[in-house]
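Only one chain is given next, in structure tokens, and it is the form predicted on its own.
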Amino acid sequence: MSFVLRGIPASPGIVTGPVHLLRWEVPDVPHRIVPDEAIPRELARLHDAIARARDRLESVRARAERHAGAEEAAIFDVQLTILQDAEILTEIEGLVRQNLGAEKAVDLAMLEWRRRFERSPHAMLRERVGDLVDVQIRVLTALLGLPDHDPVDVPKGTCAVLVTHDLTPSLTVQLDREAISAIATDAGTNTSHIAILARSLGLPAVVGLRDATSRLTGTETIVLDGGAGTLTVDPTDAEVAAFQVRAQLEAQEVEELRLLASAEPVTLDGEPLVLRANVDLPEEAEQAANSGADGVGLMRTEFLVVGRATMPDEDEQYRAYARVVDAFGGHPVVIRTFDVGGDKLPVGGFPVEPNPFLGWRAIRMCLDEPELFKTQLRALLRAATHGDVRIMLPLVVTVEEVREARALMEESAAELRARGVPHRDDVALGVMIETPAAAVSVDTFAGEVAFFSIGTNDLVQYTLAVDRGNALLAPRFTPLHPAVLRLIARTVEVAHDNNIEVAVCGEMASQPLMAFALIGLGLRQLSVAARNVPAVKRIVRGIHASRAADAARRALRAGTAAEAERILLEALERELGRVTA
């Protein structure tokens, strides 16, 4: 009999497939006690054991080598030493000389490694406590007898939809688009990294689910409906049918807007806007151009982090920078250095801390490790001999983090230029709005950079104390809070009457509703997701921007997010009314 799990829309579309259910944590563990005399022969299961998820590991790693590339699948390296490491292995064999059960042994001591490396002062050991979880699951699920149920393992052609709690770095890598058709996570919300990335990906995703792992067992056909957020679990012929025809209808709007890709962005009274597109991927690149976007708002630097046993060198990073900035001929590329931390954490936590959000990450991370840092600068520095790149600096919060960054620039092209390497020096450099304090400040800001980019998601994170990753508060994650939309008009003021470029580049642009909301405050510069970018010029084509501003206007006065989304969606169905009439 089917039934309907419900979570949060995070990447349209809709998907009939097979689940892989994955659950990967930690399992329960027996205390058990051997006898002395068993002590060999337990001895030799952890061996066995750790032999087995050694091969098992390897093959991992070929198989996400083949379809993620060499660079991706390194991530596995660190677990293979780990499984080879001698102070670990004395460790848990003295622990079964003891006579404890070599799956508690291992237990135990992982435990205990994991203590060491989270408290320790180091950030690359902070790193490695991911690695080390999957080392424990591995060598637990061979000890215990358990099923192994790596994305890998999903035969190509198989559309099977991902079911798992949660992707780590080390899942994310080994996803393979020819196996799996789309995702459904029990954690995240519609702006948690996850869901970003499966956007970015173009695979339909639920995420916010809660218990999906719980509730099924692996063995079910399920209907993945990535606009509605739900899972039809063994839905009947009928269901299917009718979820068919939906598919074919969301097809034929998606070839709809494919034509809108080279309409010019004007609403009805005359008023020009700029889309750009997000990118996350440099593989996504080609696509992007061809969206329609006038160049990217945003191109995200952390796929080059996450899910990585080691940082990138700066040749590879210029590879990449330039393969999106050759891909959009001579149209402004916006670079964000890297913004680890949060959701976007590379192999284990970078650095493990109890409240990443609020921790060392982004710019703060950046400035405190400045030979990382300047690897990354010299890179876009050499990027952008190829166009017209433009850096932005993540979670800034006082102007003092902007004048470090740009010493290091100059210090990045003085190296360069040491070394003879072609370079610009020249780069516009601009800043993240992300927090209260950069929005109430934010005219300090305005004789130091060239451009300001509002990030929507972390602004009403930070601003609404509400963790945009935890599926509990979705509810309440509500962008257009008062309090929020003040923010937003506040830098769009200041922008203006500084003669400074101000775009918004978070989630909240790609939602028609919100869209209408930052024409109405004033944003004559928009980025999104680059399949929503024909989406976003429909709906700014048929708005007129001195209507939407009288809206936001009402909205600024409004006492709460519903009141306030109650005057922008009466605002915005009288505009497409008059459209369609």
Ligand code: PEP
Given for the second form:
Amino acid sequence: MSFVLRGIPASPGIVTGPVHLLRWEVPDVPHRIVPDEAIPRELARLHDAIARARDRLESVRARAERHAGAEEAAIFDVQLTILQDAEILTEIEGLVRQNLGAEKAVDLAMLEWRRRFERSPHAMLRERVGDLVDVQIRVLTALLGLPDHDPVDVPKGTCAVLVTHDLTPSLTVQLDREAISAIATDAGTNTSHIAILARSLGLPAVVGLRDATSRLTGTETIVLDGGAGTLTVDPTDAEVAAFQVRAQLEAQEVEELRLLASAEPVTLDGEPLVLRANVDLPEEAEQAANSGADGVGLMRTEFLVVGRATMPDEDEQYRAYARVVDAFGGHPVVIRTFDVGGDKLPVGGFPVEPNPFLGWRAIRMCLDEPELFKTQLRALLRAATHGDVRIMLPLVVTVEEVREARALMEESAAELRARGVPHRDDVALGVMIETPAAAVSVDTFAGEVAFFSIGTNDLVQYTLAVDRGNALLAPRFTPLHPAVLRLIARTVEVAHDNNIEVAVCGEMASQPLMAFALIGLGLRQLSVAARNVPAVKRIVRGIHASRAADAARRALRAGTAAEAERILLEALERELGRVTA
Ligand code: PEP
Ligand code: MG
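For comparison with the form predicted on its own, provide the form predicted together with ligand PEP.
Okay, now the whole complex, with that chain kicking things off.
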């Protein structure tokens, strides 16, 4: 009997394939006391498990090197070193000699090492906590004889659907696309970074399934529909046939939209818009440039460092940024400085924080680590010789952060000048408006920055106090809440009064109803995932800006998000003459 699991649509596309169930978590370990005479046998079991874990790691390392390259494979070197560390081994053996079962000895010793690393004042050690956990999982898997589901170890040509509790961006970029054709997670929402990255990679995805990993056994075949947010488990022949028809229709729609690439984004009453692309990885640049986007409205540079043990140096960053700028041949390219931390990657030795979303991240971390920040700024100023680069600062709450960043930008330019390296020192500096503080006090930034870009993913999260990545809260993540609409309206008003460019680069801009609302609120620049550019263009070309403005005015006076949504939906349906989600 087939059945359907419903989650949150994260990245469109219909894929049929076998389930690859990945439970990458520390297994439960029995607390066993062994008699003295059994200690030599326990030690032998321990050494055998470590040897098997090492063999596995070496083969995974070789596979990663073949598929992802030497940089990515280097991650596994760290784990191999931990596995062979004499001090760690002596501690585990010591616990076994005190009559603990080998599994419990590994578990306790690794837990203690994790604590030491987490509390270390050295960033290098704090960065390694994830590797310690991986090693712990690998050795315990071998000791307990559990099935070994290595995340990057699926045979080529399998076209499997990866089902897991949660995925980190670093794991996602390591996935072999010839083995994994779609992903499904228990956790996550439409605006969590795994969803954003899946869309960038064109990997169909459903997130927020809550309990898919416990409802599936790993033996099933499923159809994943990323646009509808469903997994159809063990589908009947009739269901598979119906999905094939749907997939064909979707492909036709993509083809029709592609024809819009060269059309102008102008509303029916003649208001021109600027539509830009969000680019998350430099390799996407060329394809994004063909989407009909007028430049890049947001390049998320933090994805350059995912899955790596160290930050990329100035030259490597320069090449990555220049590639994107070159692909867009003179059109504006807004590059955001590293927004690491929180839900993103823990690079640079992030301390473990009880409140990472409110923590030491993004511009805060960059200003506290000026050498790291200046390396990026120098690479950006060099890339600016290739075209129209604009630098954008994330998670800003006060204009002092802008002033400090500008001072570091000037220092970076002076360093390049002293080295005689070609660069530009007149690069426009802008801020993301993605905290309520920045939106409420947006006028304080007016004399200091060249542009605003509203990051609605975080603006909604921080305004409504709703974790953007928490599937349990997904229904409460309501971008049309009056508080959010008023903050956006205020930002636009201040921008217009001060002649400052203002855009929206959060996911809100990609959805037809929201795009209609944003145009109504006066926005004329939207930046969306490259593959969504044609669909947003179609909306722009099908509506009147004046009618959107009228609907937005009424939505601003609504008491609730639901009421605002009703007002906007009615107006949009009237515009398009049909029902639109
Ligand atoms: C946002 O917060 O809306 C945004 C565009 O940035 P990110 O999604 O990378 O946090
Ligand atoms: Mg953000």
